[in-house]
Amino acid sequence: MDILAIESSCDETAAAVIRDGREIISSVVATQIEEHRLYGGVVPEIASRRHCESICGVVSEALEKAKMTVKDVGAVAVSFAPGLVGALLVGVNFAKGLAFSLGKPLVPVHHIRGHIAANYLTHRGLEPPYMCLVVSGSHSHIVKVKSYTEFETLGKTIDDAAGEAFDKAARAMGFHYPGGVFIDRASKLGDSALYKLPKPHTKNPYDFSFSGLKTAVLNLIHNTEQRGEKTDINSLSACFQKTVCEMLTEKFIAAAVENNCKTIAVAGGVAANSGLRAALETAAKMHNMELFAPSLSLCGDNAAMIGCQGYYEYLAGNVADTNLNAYATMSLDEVKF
């Protein structure tokens, strides 16, 4: 079965066909990030408009490459939920809009969601049950997959992402936006034993807190200014990088141990830092366990892990009609519409 699939939940609007779930038969991404760079960040008024210009195009180029029509396609998936919900509107109302005029199925597919299947199109032999931590932008999840399509939450963010964290970060530090890619860069030519960071605690053992990490790098920067000294950015990008990723990985390795998991996963955006694969890649090998994580270019924001996830979603009888809407927020285990 192939699906068309759209994703506009921030600043990229994609689309993708995706053949049964795990072929990637064209995907094409439009992104906005040299314009958001401006103002430091995503504007969302800004996102929605360019969403507005680019999501026939890209349709269309998606379509193209995969040497087929809109008739073609089996299903029009569309990611639904959480994001920008002006963003999320443009692609909810399109993927609305085709599939009634094509009398095909709609098949609403949550953001985070999408992330984890986006393992499945790298890596063919994955099926559940495994744990997987998603981190991104705009998410930090410790995620118990049951099924395709059944989840379980045990531990998230209870403030920043950790992917906020390290923009913030990296605007304090002089980089341009998105800074989880310079922080990365700077991180090997810096010395990760410089600077003491802190390691915030949780009521859950399992949640994440970032804020108090972004705020001590915020204030470490101030200090040594007021102090007529420079700060070693190279350094601090290895002592921050470090601090998260042993955050991250310590907190999901324990997760995977209470739980029994020896098969593991992890996805979104942050999940191309090199970082965080080398110590989830030295923890997994610690604990024996087998670390699934999508190729680089399927860790950010892209049409093709929706129409992945969308797959699944339909079969099993998850579709929606024209009233179908967009939200902000929407819990990752209890997904309505």
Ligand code: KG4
Second form
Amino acid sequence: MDILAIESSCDETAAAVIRDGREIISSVVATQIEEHRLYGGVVPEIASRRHCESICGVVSEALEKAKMTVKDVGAVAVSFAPGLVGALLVGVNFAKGLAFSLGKPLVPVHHIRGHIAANYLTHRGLEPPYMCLVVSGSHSHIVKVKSYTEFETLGKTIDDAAGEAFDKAARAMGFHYPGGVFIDRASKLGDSALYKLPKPHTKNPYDFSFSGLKTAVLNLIHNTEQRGEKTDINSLSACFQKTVCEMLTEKFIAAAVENNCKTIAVAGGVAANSGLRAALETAAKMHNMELFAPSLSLCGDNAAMIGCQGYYEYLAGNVADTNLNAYATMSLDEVKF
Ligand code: KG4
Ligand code: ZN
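Take the protein just shown as the form predicted alone and give its structure as the form predicted in complex with the ligand.
In what comes next, the whole complex appears, and the chain from above leads the way.
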């Protein structure tokens, strides 16, 4: 079955055609990052406007690349939660109109479930159950993936998401938004032992907290400037990245060990981080676990992952009617529409 998928939860307008949940026939991503960069973060109103302008062209391009027309697709899947509600509504209303005018099923997809599913596109042999670390610009979750459509969140961030912490620390270091990738690059040139940064504790051992670490970076830069000295940005990047990656890896691996999980995966924008991939690989080897990670192009927001998860949601009977709405927040474990 070929699914046309649409993603518009944040600052990427994306469409894809996915065959039987596992094969990318086409995938188009139109990013708005350059425009939001001027403001140091995503401006919701601008994001919605750009989605409105781009969505027809992006969907047409995905169909053209797949050498198909809308009539050839079996269903329309769309990211409907969580995200910027005005941005999500553009994709949801477009998908709704398309699905009902064609008489095709409309499949709502939870955006984070989509990030997890990106692994199925990269690794055809991967099947649940496994443990997944989801780290994006707005989420940091340790998730037990029980089946394609059953999830149990064991822990999550109690303040900033991992990607948000990267972006805020990067901003303080003078990098453009979104700064995660710049910290990743700079850290390769720095000394990861030069600065001592704290690892905030949480009550639930599988929850994360990054805001104290971000504040420590801001204070370190401020205090160094006050002394009339220069911060070694490459080394601060290396120290920050090492601390975040250690926090993520230690908690995630502990959760996998406690749950007797030998198959683990990582997903989301921060899954592109070279330090995190290396730390997870080392830990996986040490504990005799098999690690799966999406290809770099599937870590950030895209519609291919939505089409993949959409296929499994469709098989599970999770199909919506014209009442489908968009939601800014929604638990990964209990999807409602
Ligand atoms: O999954 P994503 O594209 O969007 C959300 O759903 O939030 O994640 C975007 C986040 C941003 O915070 C960005 O800085 C971060 O992923 N990111 C990285 C890297 N590439 C993207 N963070 C650290 N290292 C990277 N290489
Ligand atoms: Zn995302």
